[in-house]
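First comes one chain, alone, set out as structure tokens in the form predicted alone.
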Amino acid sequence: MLHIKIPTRREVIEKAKAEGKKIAAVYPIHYPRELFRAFNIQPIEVWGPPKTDTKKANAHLQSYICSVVQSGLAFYLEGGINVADIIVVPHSCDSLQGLGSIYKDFIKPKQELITIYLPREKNRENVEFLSKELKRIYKQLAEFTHFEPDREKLLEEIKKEEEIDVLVAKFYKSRENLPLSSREFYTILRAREYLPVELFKNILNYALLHSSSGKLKKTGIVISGLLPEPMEILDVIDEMDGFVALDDMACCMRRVYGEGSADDPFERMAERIVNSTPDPTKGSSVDERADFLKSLIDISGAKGVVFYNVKFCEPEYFYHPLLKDKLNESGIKSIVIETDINEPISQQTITRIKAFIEMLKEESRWA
């Protein structure tokens, strides 16, 4: 196996602070990393974190709010975000929009609060809308930092992110040739959530240097959902001689954006987000999502799809019945697994995943 030393969030934050950077604690899902970096701000994403005691958040949130949002608020109330100078809440779903309102109207944090209103469908009007929204955020950041990066600086940071997206796509393409477990592979990918862009680029390049011509002789699956937490699911998949060939996860593949075409930096950033892959939080059609999942199966040679859903994540839930039917019509097997990022993976879940992979392996033997 290939072992790569990846700094922790704490180490990255301490180094960024020592270099005079400000820290932005960013909730899921879509936001322009490059815009914050242009202001010398290091984004540190808050996907929970997992295994957080959510009791303090229960006073502010209904019991049926997803555990990512529950944990994210509890983490703040415990002082976990005290190191941040800015809190960013994209309005990705009703739960996150509610979180933004709780911060703005009730908690009123000492940090600068930035909300991002995200459009849904892919069209020119939504690119224009998001472009204006990003200009609004630019002005808010300029007032907060007393600094205004110029057009060239913005384009420089945009191009860095576009280059990283190309490199991440190459990393995915090389999956079967990399001496990495599923957990190691996704630990590297998810380090983008907090690493400086140059360091993340170096880690990806180092990993790709160790790509070989030999392919994994395992059963590939596509995993779909918000994030692979608890990450023990990846160990279970490996234990069954399976591997995640590609994913449709909010923390990973859904944020591998294409290259923008506009000369205006705000429009270019907006293009990249609006024109990204089909996403439940962007109101993509069932057909779009089904076609995208089928394309992942075709590209990777995976044998089935695991919908790994965070409990109470309504945007994901709405699609599952129709998506399963669409995949089944194409002869693609799928399974829906429900998880809570604050609880250990259950034995029942482990058994179901193992049985699903064993079924895929058995079908492959008879194909």
The other form holds:
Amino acid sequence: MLHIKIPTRREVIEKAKAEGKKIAAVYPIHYPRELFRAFNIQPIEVWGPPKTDTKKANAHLQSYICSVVQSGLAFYLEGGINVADIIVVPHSCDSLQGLGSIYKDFIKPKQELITIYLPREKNRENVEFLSKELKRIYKQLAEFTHFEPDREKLLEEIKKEEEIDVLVAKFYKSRENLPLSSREFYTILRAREYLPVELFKNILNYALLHSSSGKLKKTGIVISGLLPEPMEILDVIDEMDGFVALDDMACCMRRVYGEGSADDPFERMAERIVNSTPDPTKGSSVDERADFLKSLIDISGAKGVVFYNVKFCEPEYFYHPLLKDKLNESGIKSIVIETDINEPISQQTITRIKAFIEMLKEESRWA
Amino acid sequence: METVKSIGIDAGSTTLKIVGVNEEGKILFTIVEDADPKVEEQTESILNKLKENYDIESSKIVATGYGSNLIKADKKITEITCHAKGIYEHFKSGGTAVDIGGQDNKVILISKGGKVIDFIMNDKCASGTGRFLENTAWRLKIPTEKMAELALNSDGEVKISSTCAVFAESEVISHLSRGEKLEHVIKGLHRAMVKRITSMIYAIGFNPPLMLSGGVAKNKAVVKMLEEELGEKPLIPENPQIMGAFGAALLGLSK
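Take the protein just shown as the form predicted alone and give its structure as the form predicted in complex with its partner chain.
After this comes the whole thing, all chains and molecules, with the earlier chain placed first.
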């Protein structure tokens, strides 16, 4: 176990404000952190937050909107985003697109509202499309901040993020050698959602210093979905002598982008997002996603996949039966667990996860 | 005094089941009681009484079920693994095991060798569980055991569209107030429950034979309707309620 002090979102916001930075409250999933940092803006991501009382948002949204979006709106209506100067809503799914429209047409927040139109497939046209979109956002930010970072500044921030992505990949690769529980591992990883880049880099480097040659003798699991909330799932997995070996989660692995190749900063940022790992919100094919999950299993030696799905997250739902079949064909067990980020994990869910790990262990014993 | 090698305790939501086995896995005793809210005290009291007739000093204790966390045991294993083990050892067959309990249902695919291949459980909802029938029985002031008889002897059937235990209860009342015959409504209620279970079976992929466990397997109307829906006669143990506890006891024998 490592004792790492990670500042809270509140502490980061207070410090950033004291340093004269602007704050951007950013909804899931994909956006170029580097573009905001180049404007001296601190992005603070809003993944819910979990355990929010959503009664105020319920009046504005259909009951079948996922709890991440319900909480995201409720958090604003409760004043949780008052501290932000900018609100960023990427059009990741129909619900987030709807949230963007609610802000624009009805709420009309005092903050600067930025929407990001994200393309789907990996191709040259989409890199060009997103590149233009990022130029549009650059102009909007320049008008708002009265500051225009030059090409060098943009490239400098892009390189920083690229370095962090390499470091995060190393952190994942060292998972089995790190004296961290699954919850500690993901608490560190998810600190990227709000920490300044240098601070996050220091924390990762510190954790990696404690990497040892001894590997965890536990049953590895790949977890797939939006985010590991409620985080109790991680404790249940560890309690069963399992651990999360790798993930395919929107808040984590799906946003570990590769290095861009273009010299133009906008094109480079666009390349990174467009060419990211398969993602249901980007319309990746079932085969692409299945192959990616299989590769995670191969790399990590994990024994099965837990689809930890936020209830009503449609992009994720469409894939489950097909992915389950594809994984089955390759002898990989999987289970779909439905969650609500505002509710505690149910006993039924705990039983299912435990039974799934028991099944995987039995499978390994027979193998 | 016979030596009990392993004791399986299935602390379910409605009943507590305890099974003791000898070294060969032969059942020495079975106990089924309504679950007390203080299940740990209830279990302790039962174990103390057992000491009068059995040597349980060195017995391995394996707990399963929702109350298992409260019970002092050498091992805690999930209901899925325990039911699969119990059913497989009882029938000596792989296939589809369906446990219909008081508050949850489990459908478990078991391999020819007795491994759990896959499983599915109902979510935070009493749809298709024993509680679904119990609620209405209580509301209509009919003993639960009489419900199956009424359904089996009914010459008609009313469609109950709701699979929610609470909404189905309201639907039953509204059918009765419109003058529908009680037995037609009760049969419809059984059908709604069976359809819910059948959809879970198809969701995971039905692989015969169909093997039932859990208290609801004693309900002959449910059994008959499952056969009608699936076209497969279910296999039912003499005492379907104890399969989880039996499996837990057997798992206590393995190293």
